[in-house]
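A single chain, nothing else alongside it, follows as structure tokens in the form predicted alone.
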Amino acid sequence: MNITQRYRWLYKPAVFIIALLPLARLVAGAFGIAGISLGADPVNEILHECGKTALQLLLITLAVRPLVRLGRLHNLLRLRRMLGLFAAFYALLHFVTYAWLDQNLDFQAILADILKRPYITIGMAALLMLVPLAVTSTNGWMRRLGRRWQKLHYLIYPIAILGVWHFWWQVKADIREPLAYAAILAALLGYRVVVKARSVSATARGRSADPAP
């Protein structure tokens, strides 16, 4: 079995199953399967779990490129689209849980909440930016958008920043977990800044070394 077959028949199905495990736990807890419980406030547990899973998958998606560069694991790029789509999936579940189970689809109350609570405002902004990335993740959209596709998908950086910010602001006391996510994101973005700076510097040195025409 070559590397392409391993990714198609082993690694991708494994990532797919692993990414669905948080949802499976929530469904089991909602129906009391296998003794799993969602605690005294199941809606809050679902809301928190979906949001946290979306953020984790988003950071993992951002980590693919550094792992490819540092570990020369180029085939990891085959998993990046799936990871990003699962991040969008859980972010949408996070919002649906909030709108349906928490706010009972009272859209007037939802709008008031978005405008009143800053952490919900930035969370909604992140979701609205994430949707077009998920929609245009197909090869067809890549061909149609051409160079604009890459520019559009740079939105993943402000989305990740807003996602961490959203999580941080809703935590009332213990900020250790959002701080850990912020540190991971800072490392991932910092790595990209360093790589970009080195690339620009190398390009500048190459131009200066060219003989004059």
Given for the second form:
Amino acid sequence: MNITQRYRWLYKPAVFIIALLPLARLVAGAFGIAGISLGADPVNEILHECGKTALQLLLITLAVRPLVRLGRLHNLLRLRRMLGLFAAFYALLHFVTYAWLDQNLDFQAILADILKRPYITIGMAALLMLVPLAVTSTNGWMRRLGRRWQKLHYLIYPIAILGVWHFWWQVKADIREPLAYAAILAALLGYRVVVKARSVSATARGRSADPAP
Amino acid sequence: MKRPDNRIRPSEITPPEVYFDRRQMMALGLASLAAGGIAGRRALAAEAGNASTILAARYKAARNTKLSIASTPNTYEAITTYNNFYEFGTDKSDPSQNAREFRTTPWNVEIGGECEVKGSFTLEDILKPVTFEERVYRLRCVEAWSMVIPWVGFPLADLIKRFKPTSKAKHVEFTTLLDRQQMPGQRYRVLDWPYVEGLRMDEAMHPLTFMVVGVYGRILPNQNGAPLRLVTPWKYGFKNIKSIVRIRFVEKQPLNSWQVAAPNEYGYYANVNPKVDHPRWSQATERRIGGSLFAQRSATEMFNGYAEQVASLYAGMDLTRNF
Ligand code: HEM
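Return one more block: the form predicted in complex with its partner chain, after the form predicted alone shown previously.
Whole complex next, starting from this chain.
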């Protein structure tokens, strides 16, 4: 038994705790615990932190497959569902922050924003696609949906694209940060395309195809 | 998470009541005693460095109650750590960290264009004949948040008159310092540096238009645009150009930096107007900085609540087109 296998039991709780750290900081900051402060505009800080964490987790989730293949880090596969669920969790918190703390649950204003502001329209579309993925992430749903589960979960790609686009569209002038996210996403998508193309030609030659994302 | 080592902790925030007491203590020469902590002493030392030639007492100016609003100002902490000053970084917390070493002495302001008195003037020249006053103004950012700030300064009109603009002077153009060494934000072309802003002559001469040199009875901190900045309270915050090194009187309407960056989003006038949305967000409401997490947004007022004083400047103008 090598070292990565010996500590297998640790991976899930460790990732679980790490993924909760951004939320822990926000909660501590909101209540002024341990001298943590969210600055002069805490609502904006919570909104942005949740949005950014959601996007980061989406990209990390997408990076699992390439890491498994290129780095032989097979243990990562067992973490992918949790990472994806945390992405959906932070995206939902991001939306709740927007609707509740930022817009004071003024549904008229929220609806107007969703219809009139393209970056919010896009964010909403991404969130609406994330929800069915989170719901069908259980083993039961996997079995029930069979091959269609795979198809459904390819939605993670358009969701990530919309997420980066949403980020890009709301910055005022400094696009360096969304640009970095876009570059990482492009690399991940590029990798997918290459693998897909290779597996198609391999199938044509009678070898087994690469499994889904 | 970014936490500078020696940032002011919430416990060190000066509530306005204490601040007024402290003003008196400072007048008695007990400043260092009152300031107490290391942070306080450091702040005072930094002030002394930048203010060496200008008497600190001048900044404890009397309040102009007629032109001040009655609302309670935001804390010194909020005003000096939540800043849009892209020359020092695009995060709100960047300027207070990156502007610490910014040198504002010596400082020269070049006056030129359509005026009789031109040349390079030292900050001391500029400030010597004017009387400082305190004005509590609303500040409304184009990003839909707002603050209340006790600025210290003098009317821009008082300054302009000294340079005797000619009849050809239709606008005033202001320019911020260009110094990639000291202003790390200028190393990236986020905007077309140096920052430029402009006002129509009648806007510049308006009694509300304020040249600011201090806040809360103290010299202006670097991150707030030291040593000399503009404040036009009925316009979005980005009109309030900071760290000014050049003032020119011009015939043609200047191109201000944000208009150059995104002409369909930011105009020349930039008057606060709840009915004209930014293309990407609504301007109908705003979040007052300093409220609780669950505080309600407030309705944004026409001309940021200064309509009575300034609406006549724009009589007959289509404010949807001239945004
Ligand atoms: C998968 C879904 C989503 C992701 C990944 C996402 C991600 C992000 C990111 C990364 C930011 C920028 C944060 C920063 O600058 O630090 C952001 C900002 C924002 N998002 Fe989202 N978002 C999503 C969905 C939504 C939804 C559904 C809404 C509202 C209906 C929304 C409203 C906003 C708002 C209002 C901002 C702040 C804009 C500003 O400050 O001007 N987002 N989001």
